[in-house]
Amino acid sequence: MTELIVTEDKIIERVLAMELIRVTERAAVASAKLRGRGDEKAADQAAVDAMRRELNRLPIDGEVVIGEGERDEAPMLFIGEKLGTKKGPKVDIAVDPLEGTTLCAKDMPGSIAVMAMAQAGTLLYAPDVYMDKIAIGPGYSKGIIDLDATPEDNIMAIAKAKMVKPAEVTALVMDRPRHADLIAKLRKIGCSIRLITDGDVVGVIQCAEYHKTGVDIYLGIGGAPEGVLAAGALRCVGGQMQGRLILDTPEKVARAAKMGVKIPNKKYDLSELASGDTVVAATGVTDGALLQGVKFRGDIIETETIIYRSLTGTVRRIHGEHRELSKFHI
């Protein structure tokens, strides 16, 4: 076994790799036990409890900057919550213990347990509001997409770069009434559209996995916290993303300002959403385009996890077979 040199960089490297996988694995397994039961809150709570328990075992001094709620809504993982043993490096933590709660409750494809960890002060403190987003995977020249350009212009830019017709470009969009005009414009230009009902983080990350998902571009409005999580993954593979917070009420503007947002209509690029050394781990709960869900096979639990690290540009897929079931607290 390689000796661990106790420096901050080495500790961060160790924590932000294999130990993060264990955190999302535990959350995924806990919620997977409740797949198809129709109880979104119970599945989400199981994932939250498992994720908190595992994070508190890590040698970090962590603070949740992207969470599921404020302190008065505990026991959810809340913004400002301190996690870890406090005997390690200071880190930012972004969590979505169960993305796609409805998908899990109905045992539909695409539900995951996901989290990101980064050096303290390097993740955008995004309030729980909507964010207008655009994202693509690696392999394109810088600036090829622009949140302020029309959907048609962005699709044409992708098609030109790929040397294909717009009909051979696939855009992923959340199936929401707010996207009716966007969808109409994409269809008018002949673009292929893949609609998803839930799973905003997975939606963006699918751009990074084009060879597996066939998704070229993500467009539309989704959660701001989910945007930060997805941005961390895209940074690791050289993707591009822009986002703008939708602060359409005085209360939202005030709340964002309290969290450090000084320019309400600012267009954030990828490096502003997630900078520094960022690691993102996601484990499948139900089967989906990105990951296989948890499998219960006799006395063995199978999981599939993908982990991204921005510092090295490394992407790892981990297929786990777990036999020490008591460690999963199920």
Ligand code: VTB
Given for the second form:
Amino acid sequence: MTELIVTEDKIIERVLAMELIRVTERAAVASAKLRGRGDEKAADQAAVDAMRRELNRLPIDGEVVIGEGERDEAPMLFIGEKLGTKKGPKVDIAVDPLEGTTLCAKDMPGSIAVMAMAQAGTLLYAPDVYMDKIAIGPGYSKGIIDLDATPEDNIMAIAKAKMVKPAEVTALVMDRPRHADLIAKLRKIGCSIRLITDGDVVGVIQCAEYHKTGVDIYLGIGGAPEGVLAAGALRCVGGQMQGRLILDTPEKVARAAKMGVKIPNKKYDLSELASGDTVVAATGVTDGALLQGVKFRGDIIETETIIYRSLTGTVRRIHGEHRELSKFHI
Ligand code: VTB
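Form predicted alone done; form predicted in complex with this ligand now:
So here's everything in the complex, that chain up top.
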């Protein structure tokens, strides 16, 4: 096997890529300390503080392109905030310090701390609007799914490719009133539907781990920033995804235009959502289909992190046992 030569121009160096594990570990532990307390805001703030502190230690010239909101909405990790020591590559930073704040506050499955780091200018700078998404994992022929096809046709295409009946295909959909029509059509064709209440970054990524999750396809409308984060991970494992921003008011069109979106109803392909060398890291906060949640075991804290690297297609799962509680500011 040819040794990968990590040349200077490879923006996300191997060592730097592994640093992201520490960033999401500490954000996950910080919010896990507030798990089940019924306070979304406090849990989210704890994750934001921890993630920002760790990111500012990295040798990067980073800029938040997907974060906690616009500059005037979020005091920290706002879009445009500069992060890192500045002694390193110019990178885009996309963060969701606590994806699934309600899941954490209610100690329900599936909340994670997640972030992506990519070559500057290669992530879609998604405004905080909805995105209509469709996604599948690796192993299918290119173009087998289409956001503009009917749900029935997309399910039939997957069933045909897998040589199974539609009943043996599992679609993951967010349980929302806006999906009533979609769910009715999926029910009619007879596929299995896994409904989630929140957390569709994990929802999309579950398609990439069919052998673990049993999910074939993600369908429906969720957050656009979450769509870009999930796309970064799928890009690393060879999945397929399309997304279209839901810009249904002049204000949203203007807001998106300010972030560089020139065609409001454009259907983005995976390679346009995350087009460059991307690393995505996620640590479980509550136990879920993709990751174990944080475990507080006496003077040891256990974490599980998954890290994806698009340059090599490598996926790593890191089980962490942390003993110096002080580093988590406990
Ligand atoms: C979506 C989804 C996220 O919040 O943004 C959702 O992508 C909000 O959707 O994963 P609603 O406005 O319908 O509640 C999450 O589920 C959690 O941040």
